[in-house]
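So this first bit is one chain, no partners, the form predicted on its own, shown in structure tokens.
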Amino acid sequence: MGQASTRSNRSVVYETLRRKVLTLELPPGASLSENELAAALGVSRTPVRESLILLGEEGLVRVFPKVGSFVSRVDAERVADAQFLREAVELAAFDDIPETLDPDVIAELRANLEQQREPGLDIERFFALDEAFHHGLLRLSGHGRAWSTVVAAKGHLDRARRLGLHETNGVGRFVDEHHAILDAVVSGDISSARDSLRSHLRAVFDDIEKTRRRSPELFAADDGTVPVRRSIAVWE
């Protein structure tokens, strides 16, 4: 296998495993077997091992010597850091929104909001629409390319957001907030848009606390807890 093919293989495995972690298909605390993952993905152990190292560098996977590798539990401090970055970028972008808005982007955002109202929308579909909506707001300001930087930095935040969406009863509140933000932007009331966006983005912290109270095992402890590998991983 050539070097380029090896890199491509590793990239596919990494992106697949990262997506499974972020979408909670591999939930916080889940044990990760190189052999099982390699068999499931139809690859050798090498790209799996390399991908787990990369995910470890992001803090999404933890490796415990002589115990094994596990999906990291949600770290509130990492979530707060990612939220800080996201909020800083998205709020700053409002300063550069022009007086004349791009009609094509506005039309896309309106259509996006209509899709968010569709009955029976599952969490992953809403999450994708939510991402596209916030990217669209950045595009209005001419900073659409900054979204990739935000996405790369918010893996921990995305897991927390998904946990929060599972905790809440429906997504109507978030859709209403999106409407309020866009309406303020279109009317030229950037100050209100900024305030609404800030409150909207910070709502994740309330959702995290609700989830933590119900499922504390999903969150990182401050006591150096090490899991014990059994037929089912147990954190003690």
The other form holds:
There are 2 protein chains.
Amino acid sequence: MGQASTRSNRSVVYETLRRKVLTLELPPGASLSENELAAALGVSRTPVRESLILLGEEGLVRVFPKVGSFVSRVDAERVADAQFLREAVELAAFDDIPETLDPDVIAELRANLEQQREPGLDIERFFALDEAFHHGLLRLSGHGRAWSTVVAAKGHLDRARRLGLHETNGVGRFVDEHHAILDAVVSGDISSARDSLRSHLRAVFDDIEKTRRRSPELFAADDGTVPVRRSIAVWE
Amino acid sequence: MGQASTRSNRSVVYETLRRKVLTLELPPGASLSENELAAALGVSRTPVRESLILLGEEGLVRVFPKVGSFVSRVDAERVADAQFLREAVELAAFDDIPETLDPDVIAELRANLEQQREPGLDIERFFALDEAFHHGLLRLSGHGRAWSTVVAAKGHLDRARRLGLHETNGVGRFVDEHHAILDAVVSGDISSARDSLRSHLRAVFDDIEKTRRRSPELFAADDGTVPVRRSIAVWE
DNA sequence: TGGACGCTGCTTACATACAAGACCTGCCAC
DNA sequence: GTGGCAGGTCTTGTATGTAAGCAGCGTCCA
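Now that the form predicted on its own has been shown, please provide the structure of the form predicted together with the DNA.
Full assembly next; the chain just shown is listed first.
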């Protein structure tokens, strides 16, 4: 594939596919044929297959034995599960925030928020910054390693969110909330920080729910029905 | 392998290996050669390899490229992470317990507790009942699907616990706590149920910590050091 | 017209062959 | 004795071959 030899092909394939699924470049229902993906990515079926298995475990892909693999539908139930998990972890972490905050992490969070204010922020950049911000919050309480669990949940949330949010219009509100959370943390008002974080996470979820009501056709029950074969173009 | 053809070989291999790791039948540091496992299980390397990848994602196995795969060390840091995650999820679920409880689930939980009281309870049976009990509690709040996340965490906790707990001596206390939790839930005192559940989970964790202090050699930092090749017999 | 049946082409599941790197061991030079 | 190098053998990573199952479509028959 031409990438540095320090990374396995499987890692590259996995991350490539995951990114394309999360950005909806590979939309829900898209067919993910091992052969086609292998050819498109210039590798054999093995790393592709292993990546699909991992994505299946994550719930982003459904593998139907002997039939095909498909990008999973955006399922409202799964999105709600993800929201519950994320909220539980991030709020619980706040209970363990120490008296004296790690100045490095605080500096990183402040710098992050600066960038969230930059004009011309595109949606991909915002999602990346948002992710780093919430990860930083977890690290403040010494629970940074729980982030990987949140990431798995966050994937479903972001995918649902993207369905209705293709520009950064209205993102400013979330940036404001990030500031409020960090300010509360720094000032030592953990209780207020908790409330701010909770309402922030809920606001994101409400945003998703609003999208779902406005465009229910984008969401679909993941009820095990097999998508029509090759119903959606696979590779761009 | 002889199992019913309705289940894939990979599922069988994965579950077999996972069980052996969790029960310490495959102890921390044990070598997991793809070739040897494939021969021992009567399948090819493919399903074995895919299982190892999944177990690696779960943190129960470490795969060193071109060197070997090994059962991961019981790492105190990872155990603490698991405890944090589990506590966060189970406590958050209690906030969503509805006024009227699902009678089927309640009946199931009561029956479960009956069995926990049975004399001659062995450790494996207790772990299974404990697992079903906590899963049931999650279902009461409609968050049963979050159980899979807790399971991943619980694996690390159980493994640590088994290191010091090889009989059910002292398990009675945990059974009592289960009763207290369920009684509080049924009586509608969610706040008390929360407190009981929290102290229950903490007690289990303290139990692990006590084991760690008593037998620190059982725990080891998972610092990336490669175990000596074939240092521990692989298959029984 | 409608239903059943078989063929064809696709898919994943599994098995195996090959490649490439890491470790250990033993020999050899000093 | 000791350092270093080479080779053999292990490992996982990747590629490819084989098997088996499902779907869709066309055909044939009633």
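As the structure is a computational prediction, the values presented were derived from the model and not from experiment. Positions refer to the first chain, counted from 1. Rigid core (definition): largest C-alpha set, two forms, superposition within 1.5 Å.
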Next on the checklist: On a rigid core superposition, would residue 93 pass a 2 Å threshold for CA movement between the two forms?
Outcome noted: no
Next on the checklist: Given a superposition on the rigid core, I'd like a yes or no on whether residue 72 shifts its C-alpha by 2 Å or more between the two forms.
Outcome noted: yes
Checklist entry - Fitting the rigid core first, would the Cα of residue 155 be found 2 Å or more away between the two forms? => result yes
